[in-house]
Structure formats: structure tokens, C-alpha cells
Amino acid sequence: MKIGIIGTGAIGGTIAKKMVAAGHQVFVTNSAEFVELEKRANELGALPSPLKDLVKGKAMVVLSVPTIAIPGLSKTLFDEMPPDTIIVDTSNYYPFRDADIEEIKNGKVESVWVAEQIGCPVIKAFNNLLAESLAFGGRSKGAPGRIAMAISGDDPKAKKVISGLIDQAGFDVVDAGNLESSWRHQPGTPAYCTELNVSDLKQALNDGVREVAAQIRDSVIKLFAERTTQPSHEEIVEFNRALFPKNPKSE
């Protein structure tokens, strides 16, 4: 499969590596000068591509940039994209980084907002795991303790394709519903960055409370910002789990 990835940071870069390892032809782009993009692509085993060419002829395009960068994408970027291309949104909205986006602050689901900005439907995936979990937490299918990833969207066929890629990356999949339901695996919910298996993630998705998610998200960021030392990956996961004692792994 030909896959284009916009953004080569912690999540986009890891997805690129995983997809290359699975045998896909991966093209990447970022905001750096092309010579720097070439270096980063080489590190990932991918092919560098100018942004304007990245969407052409691809079966899937992954948006892996901060939410604030979405409106900066050209409004005509996706005009030459094949009509059956799947677009995956991995973003998570954080006001301290992305500034105030009034529509999202007023309750619009983040990925619904993203789809409106780019003028194309999206599938929400690869967003509810920490970068280190995505990079090193994958296991073979059927392995005990395999971590599950949530996915949301309105196109069942597209979700089936992406679910296959997630499985290749080493994770199980839980379908969280339509795109409007993707708030269930955004920051501030029990499903976000808590490294749960399928049954536990299903419960976590059901236990999320939309009205308090943003408040929890911001309180977590505040607490981590007040620390004098960088928390370890394990500390972050344990902290996130402890926020939601109903999660089976929080007991």
C-alpha cells in the first residue's frame, strides 16, 4: 500500500517506521527544508515528498501534525487525491500548544473540526497511545496483554483497512463508533494513554464523560508542568490510569 504521512514527529515518525516494517511504501513530509526532510525520511526508511505531491496516488494519508497546524494546510491540497483515499487524523487538541480554537472549546469534536477544515472525511486513529507505547508496545496477534487502540469514523470499509494496519503495527483494535464518538478516546478520558487491552478499553470508552474531559486534560497538563523532573513513560501511564479508578487496570 502507498501511504503518505504529513508530519514526522513522535507519532508520525513511528507510524512511518511501523508501516515500512510491514512492507508498505511510505512517503513522508514535514515543514523542514527538503534536505532535512530527506535525512528524516532516510532515518525512517521512508521516501521524502513535497507536501503538494504527498497526497497524489496514495491509498492512505495520515495527518500527524498539531491541531493548530491543520488550518494552515492548503485548501486545495486534497483536490488531486484519489476519491477513495483514506485520511487518518492522529491529532489531539491541547490549548497550551494549539491556542484557543473556539469551536473545539465550545464542544465540537476535534476530528469533526479537522474534517471540516480540510474538506474531507477522516478516520480517527493512532491517537490514544503515548509515542513510546506505539513505538515499543506492539506485540504479535494473540499475545497476552496486547494493547488495544481505539478507532472512530463514519466509513466502515476505511476503518477495516486501518484496523488491518494497526494489527500489523502490533495492536488490537476497538471500534469506538462514528467520528462524532471519537471524543471517547481524546485527552481527559479513561481510554487516553492508559494502555488497556480490548475488554478494558471497551469499558474505558463507555465510561468517558464528555462534559469533564477538557477539565481533566488541562489539570493533567498543569500537574506535569509543575514537576521539576520529567516523568517516565511508566509514571505517565500509571498516573493516567489512577485518574479513572473504574478502569480494570487501575485497581
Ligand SMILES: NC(=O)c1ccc[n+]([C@@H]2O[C@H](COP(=O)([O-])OP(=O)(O)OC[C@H]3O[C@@H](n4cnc5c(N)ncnc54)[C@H](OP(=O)(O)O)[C@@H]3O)[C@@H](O)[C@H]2O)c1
Contents of the next structure:
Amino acid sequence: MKIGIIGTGAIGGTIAKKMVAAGHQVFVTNSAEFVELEKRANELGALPSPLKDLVKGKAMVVLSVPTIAIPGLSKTLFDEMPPDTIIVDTSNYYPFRDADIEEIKNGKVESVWVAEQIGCPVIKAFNNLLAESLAFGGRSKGAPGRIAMAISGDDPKAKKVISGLIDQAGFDVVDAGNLESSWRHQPGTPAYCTELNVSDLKQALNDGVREVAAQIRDSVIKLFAERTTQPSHEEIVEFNRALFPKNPKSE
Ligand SMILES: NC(=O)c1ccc[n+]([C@@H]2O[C@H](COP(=O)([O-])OP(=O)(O)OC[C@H]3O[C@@H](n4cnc5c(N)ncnc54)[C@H](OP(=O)(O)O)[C@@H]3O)[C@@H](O)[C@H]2O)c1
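Moving from the form predicted alone to the form predicted together with the ligand:
To see the whole picture, the full complex is given below, headed by that same chain.
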């Protein structure tokens, strides 16, 4: 499959590597000059593409940039995209990084806002696992304790295609519902960056409380910012799990 990825950072870069390893033809772009982009694409085993060409001829386009960068993408960027191209949104809104986006602060579901900004439907995926979980936590199908990823969106066919790619990346999938339901795997929910298996993720998606998620997200960021040492990946997952009584505790 031809896949275009906008953003070659922690998540976009990891998705690129995983998709290359699974045999897909992956094109990437970022905000750097083309020479720098070429270097990064080489590191990832992908092909560099100027942003203006990134969507052309692709079966799937992955948006993996900070939320604040999305309105800055050209309004005509998606005009030359084939009509059946699937767009995946990996973004998570963090006010400290993305500044004030009033509609999201007032409760609009993040990926619904993203879809409105780009004028195309999106599927939310790859947002509820840390980049390190994605890079190193994959297991073969059926392996005990295989981590599950949440996806949401309005197009069942697109979700099926993405689920296949997620499986190739080493993860099970739990469908959280339509795009409006994707708040259930936004930051501040039990499903967010807690490395759960299918049954625990289903439970966590069910247990999220929309009204308190943003407050929990901000308190977690504040607590981590106050630390004098950088928490390890395991500590972050353990901390996230412990925020919600029904989540399994790390061993
Ligand atoms: N990190 C995680 O664990 C994680 C997990 C799940 C979801 N997410 C979400 O996924 C998104 C990406 O996160 P990340 O951690 O990968 O961020 P990151 O490491 O900061 O990388 C962001 C990428 O976006 C590119 N970019 C920014 N503005 C752009 C523009 N206007 N046009 C083209 N490329 C642009 C950057 O280009 P340059 O390389 O040139 O700077 C960079 O490659 C965020 O919304 C984040 O919340 C992150």
C-alpha cells in the first residue's frame, strides 16, 4: 500500500518504520528543508516527499503533527488526493504545546476538530499508545498480553483497513465507535497510554468520563513538569494506569 505520513517525529517516524517493515511503500514529509527531510526519510527506510505532493496517489495519509500545526496545512493540500484515500489522525491536544484552541477547550472532540480543519473525514488511530509502546511493545498475533490500540471513525471499511495495518505493527485493535466517540481515547482517559490488552481496553473505553478528562490531562502534565528527573517509560505507563482504579496495575 502507498502510505503518506506528515510528520516524522516520535510517532510519525515510528509508524513509518513499522509500515516499511511490513512491506508498504512509505512517503514522508516534515517541516524541514528537503535535504534534511531526505536524511530523515533514509533513516526511516521511507521516501521523502514535498508536502504538496504527499497526498497524491496515496491509499492512506497519516497526520502526525502537533494539533496546532493542522490549521496551517494548506487548504488545497487534500484537493489532489484520490477520493477513497483514508486519512488517519494521530494527534492529541495539549494546551501547553498547542496553545489555546477554544473549540477543543470548550469540549469539541479533538479529531472532529481536525476533520473540520482539513475538510476531510479522518479516522483517529495511533494516538493512545506512547511512541515507545508503539516502537517496542508490538507482539505477534495471539501472543499473550498483546497490547491493544483504540480506533474511532465513521467509515467501517476504512477502520478495517487501518486495523490490518495496526495488526501488522504488532497490536490488537478495539473499535471505540464513531469519530464523536474518540474522546474515549483522548488524554485524561483510562484508555490513554495505559498499554492495555483487548478486554481491559474495552473496559477502559467504557469507563472514561468526558467531563473530567481535560482536567486529568493537565494535572498529569503539571505533575510530570514538577519532577526533577525524567520518568521512565514504565513509570509513565504505571502512573497513567494508577489514575484510574479499574485499570490493571503494573507488576
Ligand atoms: N509522542 C508520543 O508518544 C505520541 C503518542 C501518540 C500520539 N502522539 C501525537 O501525535 C502527534 C505527533 O506527535 P510526535 O510526538 O510525533 O511529535 P514530534 O516528535 O514533535 O514530531 C512532530 C512532527 O511534525 C512535523 N511538523 C510539524 N509541523 C509541520 C508542518 N506544518 N508540516 C509538516 N510537518 C510538520 C515536525 O517536523 P520537523 O521534524 O521538521 O520538526 C515533526 O516531524 C501529536 O499530536 C502527538 O500528540 C504522540
